[in-house]
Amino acid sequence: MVVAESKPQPKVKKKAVPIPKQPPEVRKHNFNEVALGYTEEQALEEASRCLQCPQPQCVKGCPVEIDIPAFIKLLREGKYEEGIKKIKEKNSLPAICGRVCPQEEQCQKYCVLGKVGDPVSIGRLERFLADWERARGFTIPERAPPTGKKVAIIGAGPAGLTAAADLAKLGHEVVIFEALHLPGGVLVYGIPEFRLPKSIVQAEVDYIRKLGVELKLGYLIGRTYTIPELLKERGFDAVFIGTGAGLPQFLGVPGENLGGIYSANEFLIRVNLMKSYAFPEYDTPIRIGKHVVVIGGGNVAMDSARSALRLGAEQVCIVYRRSREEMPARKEEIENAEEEGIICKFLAAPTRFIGDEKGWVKQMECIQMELGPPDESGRRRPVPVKGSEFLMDTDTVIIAIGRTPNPIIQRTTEGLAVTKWGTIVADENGKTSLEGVYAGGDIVTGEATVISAMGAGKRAARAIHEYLMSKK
């Protein structure tokens, strides 16, 4: 019996192609983007690592349902235009997602190659194609015929922009109402320039406007119009609420009102939206001392710490009440921060702030923590160690322990069900307690990721379309 020889399988590289970055000693002095993106050669090399699985697991990890193997196959065949079109069938913000989506906890977590080496760098490949298209000009897809239906989107953040784009492509007339003077929501006020350049956000917003979406800036819904007024007097057939979580949380400890203590929200809005890093070119001064302490362990804490360093702080320390393993920040951002010289102090929490004779913070008292059993988040609960208090010198403190929703819409919309935390009650498709009113993103879940908000916007757009098409 002759046994047929099996064809040798090409070896797949186990290590991912590293993304070029600014050197730490250079980037910590500027606000330019840290990650420089793949070259064409690097993108093709990384794309060649994809196994093109018959039953791809990566897709189930994508909240916006991108056909990941299909776009990577097109990329490695050099069909860049077809590749970005494939992504945009599901995702209208690929350059943003390629930069800030936590792929390591989403699509890449399920990559089969990750069992024997590094998973395929899906987000970096998405960014490559998005940047390639932006450099050449956007291709606008065909829209469905007009339906005659009109939808109001409240908030121009990731949830609202995603819902608006999907509804516009389905043929609906879409108007976004944004309270700020710039669109983007957390993308412009919360994420620093060195991680997500504002020109990228503006370009992707411009693409969505070219789909036919109208954008009204400086409209605070709940004041300018209420949601009942939009539905009954302004001619809208449905409303999507995507106003995010923009109110800062505080520690509630003595001395928190001293000068030199910021919420991360105020600090990052001054830095990002009002461009205080370019003072006096932009008229937004910000006071940064020599010894900055940031309280928290998420991406917002990392963004605050790295911004403070770039603004001239001599020493920046992140204080987090759990251990490194429990930090919710992306591993890549923690590594970037430490490369830049930022110190992380774990298992400690502030108990009070001490001021000088002029009312400015000069010290912070902390208590040592130890980890107990897991809490509702699945992370081990921090427990204070009795008698372990210690003092830290500091002249600037940034509190980055989370944000909650602004309550203005909830208070001005009768019959809208809300939780005790101020979030809006909605089902998995975004349907609220009011007919024709949908919600998604942080306003429903509390503070979460950009991509999870986008997924909520996509599901709500689908539900709104079904609602409008079934409505007489």
The other form holds:
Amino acid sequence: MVVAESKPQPKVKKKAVPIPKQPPEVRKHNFNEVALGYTEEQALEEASRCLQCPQPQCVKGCPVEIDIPAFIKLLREGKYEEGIKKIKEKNSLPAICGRVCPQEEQCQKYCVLGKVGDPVSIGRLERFLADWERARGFTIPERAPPTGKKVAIIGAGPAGLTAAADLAKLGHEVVIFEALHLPGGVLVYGIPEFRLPKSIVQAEVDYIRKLGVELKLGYLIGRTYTIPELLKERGFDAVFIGTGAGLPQFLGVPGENLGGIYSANEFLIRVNLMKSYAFPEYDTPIRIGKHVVVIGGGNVAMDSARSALRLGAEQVCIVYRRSREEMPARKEEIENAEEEGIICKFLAAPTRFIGDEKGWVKQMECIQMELGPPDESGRRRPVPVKGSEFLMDTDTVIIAIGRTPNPIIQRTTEGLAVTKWGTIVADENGKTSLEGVYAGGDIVTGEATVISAMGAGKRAARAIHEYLMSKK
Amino acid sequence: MYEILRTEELAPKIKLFEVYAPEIAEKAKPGQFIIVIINEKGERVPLTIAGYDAEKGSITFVFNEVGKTTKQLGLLKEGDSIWNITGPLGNPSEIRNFGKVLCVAGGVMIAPMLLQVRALREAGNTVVTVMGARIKELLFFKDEMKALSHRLYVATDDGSEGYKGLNFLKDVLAEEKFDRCVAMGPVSMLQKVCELTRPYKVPTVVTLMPIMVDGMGMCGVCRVNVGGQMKFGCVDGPEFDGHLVDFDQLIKRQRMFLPEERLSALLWELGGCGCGGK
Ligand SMILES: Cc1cc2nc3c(=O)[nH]c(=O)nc-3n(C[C@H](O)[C@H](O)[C@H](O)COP(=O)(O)OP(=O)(O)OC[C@H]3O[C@@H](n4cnc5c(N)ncnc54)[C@H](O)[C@@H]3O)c2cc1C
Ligand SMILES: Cc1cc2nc3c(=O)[nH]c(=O)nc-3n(C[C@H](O)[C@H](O)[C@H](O)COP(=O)(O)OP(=O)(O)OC[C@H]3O[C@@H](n4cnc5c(N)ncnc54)[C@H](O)[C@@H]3O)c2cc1C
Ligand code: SF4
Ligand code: SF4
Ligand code: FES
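Go ahead and give the structure of the form predicted together with its partner chain, now that the form predicted alone is out.
Entire complex below, previous chain first.
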């Protein structure tokens, strides 16, 4: 094993440099970023922990295979510019990934230091370099000479933005069609400001604009134009679909249409995209009661719960049908939420909602669960305990139990192969059943991660480039 | 940015805007709607398309000045611009030769109904139209509607013009057989129309206007109960089988943000800009 080479070094620093954060008491009252980022000294200190493994395990965990030891080495030597360039060879949105990648499941999970102590804080170092670069202004890379080919990108989420940037650099004319009035996909409408400041997404989008990409906002493809129209009538040579998984799921229990019951998407769209936390300065209202219940156990549930707290809820309780171990949310975010005072109620699921005379929710009936044998997902299946129903008082419920693919493209594109889950069928390069039509991100995989959507956008861009250049 | 080409006051607090939006104009069909955002801080307001001219590249819509956004919109003039318009959204109306169609339109929705009446007429239908408003001053497009319909009835809530209320329709429905009824207007009116047509089993299509945010199927705030199933007003509608709609629930859901809407309008009227003096 190669690790042996580094073992004799006596000065392995087991503890990671903690990232400065806003204290819980303060941050639960504002929407500013929770984690403040490393200072230069802290970044250098943390970078010094990396063992520069000759066969780095960390790289295997990164879906876009960033050369992690190489960028850390450059950081260590103070060569920040080269360091960020190294990252950008593989990842065009490092300021975002450094913040929201589930690093503990990806790069950092495989870091050898994890065996003896904390793994290297790769994400935080990535963020440091990206923030450093943003502070001094982006340099726009050279574009290849125009190829005369035109590509339509549908959806301005991480998958679409990445594909657009790569295709523009290769000299193609790129137009992004985004249905909402702001670009960014989940990065703007889903993930809250306190985890990912919108100014960062804006900066990345500006960078993509500077590459010459045209952004058309307020264009719902399937309605304004269909894909066949883009290809046959609008002069596009290829299309990339990155429309994400934005269709909210409901529980299907009685009382779900009462007032005060939001899908997480509605709640987060109001708060993030429409900025209703600044109502009435911004026009879109939101109503938060005293006792907020969030149903679900993923990142979306955490984001909803923590947003509700910041909007002034007295008590926020997350109700999850399995136990803590099965919670799919990032560990760091569960800890953050609990520090802020959010309560988790495990092994319970709602069975109905009870409303007042005005049609507003006032109580939720739940049933107790116990864990049975593992199901297809490998997690232990929750089984209701007979007769264990109980009531909880609540005036605001946020349902965060998952999202399925946006269906409009699939319904309006004849010949496009779709799975029974509504995702678009595509190979690893994003090629779909239609010529010249590629897809990637959540619309292909179902709900996944920012970095995997970007990876898909990158691979599709390469495949589209090959396709266009091979076509007469 | 979408330039306003023409504005017209059709009745007190009811305005028509014609806006330059060539891509929407080219695609729009009767029954569809747009989402308008006045400025960066604005909310997303759904409005029904009341006309389109692909050659001129324009669309028209008619709105009631009821709350902050529509009042703000009403202050804009020819030559001003609207920050963003998305559309066309929603499913187009089903237009074909049904035979004899009863069209009932109330209030501001008289405008998009005109579009619908024209299309139904062109498809070969016999069209009997009812247009109603609270008071006679709020009626508009009477001549246009008369010209396009085989027969036109007028009704007002207070009886200041035409019939008082919609009860007269009982007799009309008892006498004639209709193959379809299309209704657009306030929920209370839609509910009434459905009650009236139900005994005669006239298939009745209503345009619902639940609260919307994105208007493209992502938030679910527009959910309505239709025949016991959850439907999204924006992508499954906006038109539904009126005899299956749970109107009581719809009414409650439409009122969800009433206190906030009032606050917003009040602050805006007091402060002029809605930013609360910031
Ligand atoms: C609240 C929340 C928190 C999350 N937290 C994390 C996290 O911490 N870490 C992480 O890695 N992942 C997280 N995720 C998941 C991650 O955001 C997604 O996997 C990722 O954004 C998928 O990218 P995408 O480009 O495929 O789609 P999206 O980001 O969903 O973007 C799709 C875009 O396409 C647009 N669109 C849809 N249909 C059309 C159409 N017909 N025409 C035009 N445009 C259309 C949409 O408006 C949207 O802007 C989170 C998701 C949510 C909802
Ligand atoms: C598919 C669809 C099509 C529509 N078409 C038109 C149209 O062609 N012309 C038009 O004038 N209006 C139309 N509406 C209603 C319009 O969107 C609302 O009147 C508008 O949102 C009011 O915004 P505001 O900020 O001015 O008022 P707000 O402050 O939001 O509301 C003021 C008052 O209007 C009521 N209201 C708000 N939203 C709705 C709604 N969706 N339906 C009924 N009442 C509502 C509120 O309860 C309140 O009493 C349509 C709505 C939908 C969903
Ligand atoms: S992109 Fe994500 S997984 Fe890859 S190195 Fe950065 S933080 Fe780790
Ligand atoms: S980050 Fe960890 S695995 Fe990667 S090179 Fe450094 S010490 Fe080795
Ligand atoms: S308005 Fe959001 S889903 Fe219909």
